[in-house]
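Next up is one chain by itself, shown in structure tokens, the form predicted alone.
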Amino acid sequence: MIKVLKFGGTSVGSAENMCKVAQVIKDEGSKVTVLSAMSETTNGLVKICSLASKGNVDVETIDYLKTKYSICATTILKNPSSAIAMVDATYVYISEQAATYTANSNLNILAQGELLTTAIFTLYLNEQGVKAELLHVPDSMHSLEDGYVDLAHLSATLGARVKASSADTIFITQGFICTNYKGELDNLGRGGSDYSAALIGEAIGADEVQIWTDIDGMHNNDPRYVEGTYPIRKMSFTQAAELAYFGAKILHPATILPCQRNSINVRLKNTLEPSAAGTLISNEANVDSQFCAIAAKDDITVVRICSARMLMAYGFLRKVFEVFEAHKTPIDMITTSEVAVSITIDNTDHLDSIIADLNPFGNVSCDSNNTIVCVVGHIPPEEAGVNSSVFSSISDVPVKMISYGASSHSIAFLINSDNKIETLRKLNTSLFKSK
């Protein structure tokens, strides 16, 4: 079985950890590994050059980096010179990117972590007589003009090395980073590891692809508000794309799509519990019971437009959809009636520009801190009584939008974000009672 393992900054996130993922990525026969940053890093880089934009140079956030990846290359390595001097270089050339700061310096600084997390990996794996080879993503993951990665440069490039290489050689690479279309580097945004992993594995032809983090797969509810909650142990690629892209956090959203295009089943594993089962996900829905699991998506805009026009026209649709596509600014829920749509969105970026493009077509308003909540699962919308049993349990709950019977697999609404908390809770109790 072909195999690619992504591990998140948590499982990497001390030299004591990444011996861990070294055992890990021998048990499970891993081709291709790839890794984020070491935790903290990320956080950092993004202080350093918001700091850097205005002028300054984040020397505290710089050392201590320098200090959390010296100590980890000094403590895993028998032999750390030339690591260490490899974190010193890294960290004078963002001290100088900083100093010298551009439009291309943030860029530049935020892939630095991806690149020495790896570097000092595969030297570890090396010293422990593993035949591991370091990857250079960039050279391979390309991102389009339109955002998308161009999967057949991927394929050609990094696909080819790997299905070319000896049955015992395993290959290390970074997550999150890619180059852009201008030939810049740059990132798939945050949480791009698992993405890169999907594509990687996509490219390769892998059977399985394993995502692993900090916590026993995917859960039926968000365990940082919920007490109780437990690991699903099974579920499709709609019901899980369903719950990552409405707020679930273990899992990128746009992991799904290259695995569910090409059959590559995902699975979700702890690194702190290796023997835990984990989320499998695959083409094959968790049908054990009616809903699988709750999630909540946070930030959330409605923007409502009310217009006469609207009232049996053609097109009026069609050009509010046209604001939001120019903005690039997409949408999650919608709700019409004859003279009034609500649509919500994530990415208030171009709000301004959207309302004053929005206002010729009727009266647009605006409401914030909004949750969108979403409960997953074998939910047919001709099969009665199922609302009210997502609804009755929170009939004290303002309810501001539903999206319902889209598909089978889940009920979406929207809440005040205040109410978010008692919301999961409540559901919680109702839906899951029995387990």
Contents of the next structure:
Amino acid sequence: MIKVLKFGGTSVGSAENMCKVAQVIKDEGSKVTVLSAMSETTNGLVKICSLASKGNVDVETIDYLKTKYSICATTILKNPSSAIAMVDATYVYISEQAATYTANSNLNILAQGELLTTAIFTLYLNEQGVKAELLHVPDSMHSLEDGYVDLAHLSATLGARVKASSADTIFITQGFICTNYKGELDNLGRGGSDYSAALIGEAIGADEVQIWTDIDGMHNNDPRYVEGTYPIRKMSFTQAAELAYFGAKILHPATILPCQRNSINVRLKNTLEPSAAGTLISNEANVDSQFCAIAAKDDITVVRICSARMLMAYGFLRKVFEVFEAHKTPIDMITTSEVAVSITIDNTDHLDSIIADLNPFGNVSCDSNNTIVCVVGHIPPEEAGVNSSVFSSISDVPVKMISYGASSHSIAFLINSDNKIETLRKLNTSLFKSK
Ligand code: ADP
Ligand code: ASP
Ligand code: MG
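Could you please show the structure of the form predicted together with aspartic acid, as a counterpart to the form predicted alone just displayed?
What follows is the whole complex; the chain from before opens it.
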């Protein structure tokens, strides 16, 4: 079985954890391993960039990260000299980029974590006698102008090299980073290493993509806010996509599509407890119970357009949607009445222009600080009682919008973000109390 394994920040966050990763790679027989930056790195690099954009060099964070990587290299390697030289050079480079900051420095700085982790880890595997090769993923992962990745190029380069390799050769490469259509170093967005692994899985014709993290699979609710959550053993691509899209941080939402279109199973596993079963995501839906899991997505803004012109008219919604399309702003949820339409978005970069373009259609208002809560499961709209099961326990929480009936596997609704934790906890008790 050909496997791509991806390890997140915690999994490679210390020398001790990197040793665990090496063991998992051997046990699983990983062909290509995708690594994130060590935990805290990307947040630290974002902070360095933010201060640099205001003309300051964040010496404290630079020193902190440099020390973290140096300690890791000296702990894990018998001969750390080349790795230490690389760490030193990287942090000199980051300091220089911060001191002469441009938009491009931001991209260059953010890429350094993944580049360092993979370099140190490959040296470690080589010292252990493993035939591991380091692949520089920006040579193969090229993002196009529309944001998609050039799969043909990825397959022709990285894919071809991996396929032509000997059975005992394994590959280590960076998640998250890529080259953009302008030829600059860039990235696939925060949490994007999962997506890198899925694309690489597709390019090499993998049978399975494994996402190794710090928890034993997809839980039925957000463990950061709710106590007593439990892992779900299996779910369909569609169920997982809904949960990932609506806030289950364990999986980047873009991970699903490359795997689903190639029927590549996705397994979510815990590096800190490799024997735990984790979650298997495949074509098979979870029908164990009506409700499978809940996720929540914050920072949602509602754009509401009220217009008498909508009454009995056709083509009105198309014109409204075209405004969002023109500003490259995806829509999450929509509800309509005969004279009004409410649309939710999470990207407000172009909100002012969107409002300006919508104004000719009617009265436009906005409402921010909202959260979409999504309940996923086996929920055919023709079944009676679904709404009351979901909403009865949160009857005191104002629900601003509801999306139901579009699919048989989810029901989503919008609340004020201040009510999120209370809502997740109450739903946990009412929908999953039997576990
Ligand atoms: P990594 O750095 O390995 O990519 P992430 O922090 O991106 O890890 O994702 C793992 C985290 O996702 C967990 O520690 C957990 O707090 C959070 N999480 C949020 N929702 C869920 C969920 N439904 N199931 C499991 N983990 C979740
Ligand atoms: N290191 C990147 C981040 O923290 C990518 C990832 O971990 O997936 O966002
Ligand atoms: Mg992640």
